[in-house]
Amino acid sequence: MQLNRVAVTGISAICGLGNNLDQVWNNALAGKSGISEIKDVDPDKWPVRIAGSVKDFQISEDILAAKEQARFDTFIHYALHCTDEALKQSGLLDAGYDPYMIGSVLGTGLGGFPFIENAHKTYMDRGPRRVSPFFVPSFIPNMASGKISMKWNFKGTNHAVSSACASAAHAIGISAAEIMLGRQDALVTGGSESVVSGLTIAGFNAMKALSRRNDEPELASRPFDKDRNGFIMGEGAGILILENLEKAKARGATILAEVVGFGSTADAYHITSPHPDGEGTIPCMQQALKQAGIEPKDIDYINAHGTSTPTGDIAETNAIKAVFGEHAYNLSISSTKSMTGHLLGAAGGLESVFCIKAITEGEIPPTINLDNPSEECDLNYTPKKSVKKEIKYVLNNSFGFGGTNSTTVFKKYEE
């Protein structure tokens, strides 16, 4: 069976670095941190008071009517906002496709958790009759993709993927497969997350997963550095428009990149910790390379999962060495989480946007705060400053609790 090629024709992002693609990308190249102090929190109740929060954002009423804005969690706002920007870039709305051949598959790790917190407080303080009838639709994970389909009349496949921190990456892989198999002509995909809230912070902090460097927020996320002490919560979205490449070409779309490989495996090891020997992550990367039809030496850049946790960064580094051998030392690698924090279920969407921009712009964003790499972390992580480089193939890793792994390979578009 001849598989369709998959084009990326639109991308968008929002996170602590900015509220649109240009702001996010330019600040990333400049090595700026989007991590700051969380506003208006009680220090006695919030042991961690820093996050990669989106700043000064208000969704346009043209995208989501004012009366609806309060009914839906912010992760849905972010998804709609970025979809609007990505659709404009792609020109998809003027493509003339059958609406049943355009769909939406989005990833989110926790859905609208702040809405759940607030509704529970209302329930406990004021009773069940005071819980809003919009409560359930406000937070369920598939409502971001659902609102996208309703807003733009996309009647194709419409669902959410929730696989912890690999959610958005899995959504992209599923979407690419739908187009490869001819089941859809185009899909909105990626992920969205907004869970910087008291209960989620408390939960991750209880696991000792978060950095508590509250007095130095811009320095707190330090992947691969010997002084790293946990990840930083982030929020935002990264959205991609994927299309059947031949149909995109026929309508004159600008093709930013191709999705050429995807891997998905399980560690089958531990609920939160990665397998130290890479028993899941190694075959995940190998699967993606095999589907792309390339050798390890063909990869120019890896956007690493790189969360800034003591064990995770070493495990990923060891897995990269196992897959790439000597080429691991020739690769450019970076963790953009050093600037954005960890967007959990949306991480793979945002970081795929960084991968595609690296291809189109020929520049690799840095890993900031990498002052003293751990002895075990001895690869080229693009420390502190962006690097110009001709890039043909990029690999993106996303791993999550439950031992779930995802790897995506993007390729520079060539006729």
Given for the second form:
Amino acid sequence: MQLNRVAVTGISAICGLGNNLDQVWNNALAGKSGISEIKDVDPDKWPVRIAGSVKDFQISEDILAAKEQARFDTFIHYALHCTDEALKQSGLLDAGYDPYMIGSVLGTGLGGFPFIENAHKTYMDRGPRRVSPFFVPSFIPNMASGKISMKWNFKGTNHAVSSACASAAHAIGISAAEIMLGRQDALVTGGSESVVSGLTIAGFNAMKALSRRNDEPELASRPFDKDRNGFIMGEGAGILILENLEKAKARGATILAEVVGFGSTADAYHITSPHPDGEGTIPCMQQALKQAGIEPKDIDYINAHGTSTPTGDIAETNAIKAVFGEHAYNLSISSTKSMTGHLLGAAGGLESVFCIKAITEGEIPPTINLDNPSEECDLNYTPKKSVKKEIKYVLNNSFGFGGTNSTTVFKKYEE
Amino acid sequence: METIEKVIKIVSEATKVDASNIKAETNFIDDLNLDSLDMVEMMMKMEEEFGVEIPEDKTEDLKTINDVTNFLKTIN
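Please give the corresponding structure for the form predicted together with its partner chain, as opposed to the form predicted on its own shown earlier.
Next comes the full complex, and the chain you just saw is listed first.
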């Protein structure tokens, strides 16, 4: 069976680095940190008070009516906001496709957790009669896709993918498959997350997963560095418009890149710790390379999962060495989480946007705060400063709690 | 504040429709396009603002600003 080629025709992002694609990308190239102090919170209730929070964001009323804004948790706002920007770039709304052939599949790890937290407080303090009829639609993970379908009349496949920190990456892989199989002509995909709340921080903190470098927010996320001591929670979204490449070409769309490979495996090992020998991640990357029809040496850049946790960064480094051999030392790697924090279920969306920009702009965003790489981390992680480089193939890793792994390979578009 | 003014204020805040466009005879569904969830939320706000409990079987009869105002007057 001949599979359709998959084009990326629109991208957008929001995170601590900025509220639109250009801001996010330019600040990433400049090596800025999007991590800041979470202000006005009770230190007794918030052991960690730093995050990659989105700043000064207000969704446009053209995208979400004023009356509706308070009814949907923030992850839905981010998804709609970025979808609007990515759609404008892609020109998809003028493509004339059958609405049933345009889908929306978005990843989110926790959905509208802050709204659940607030509603639970209402329920406990004031009883069940005070729980809003809009509570359930405000937080369910698939409501980002749902609202996108309603706003833009996309009547194709519509659902959410939830695989913790691999959610958006899985959503992209699933969406690409929909197009490869001819089941959809175009999809909105990627992911969205906004869970910087007291309860989620308390939960991740209890696992000792978070850095507590509260006094130096900008230095806290330091993947592969000796002094890394946990990840920093980020929030935001990364959205991609995927399209049947032949159809995109026929309508004269600008093709940013191609999705050519996807791998997806499970560690089958531990609820939160990565398999130390990469039993899940190594075959995951190999699957993606195989589907792309390329050799390990063809990869120019890896946007690593690289969360800045002591064990995770070493496990990923070892897995990369196992897959790439000597070439592991030649290719460029970076963890943009050093600047954005970890967007959890949206990470794979945002980082795919970085991968695609790296291809189109020929520049690799850096791993900031990498002052002294730890001994086991001896690859080229693009420390501190962006690097200009001609890029044909990039690989993005996203791994999640539950031992879930996904890898996506993007390719520079050539006719 | 008169009961009706208070009702209009609550409805205006919930719907973001300017209070000057909401009249006694304004119908929640026909004029303000409210759906069933909007109606439940609206009645919850009325209950909170007026410190009353509106029985669920009553809400179906409350179709306009006037209906709500009159009902609130009877139970207050």
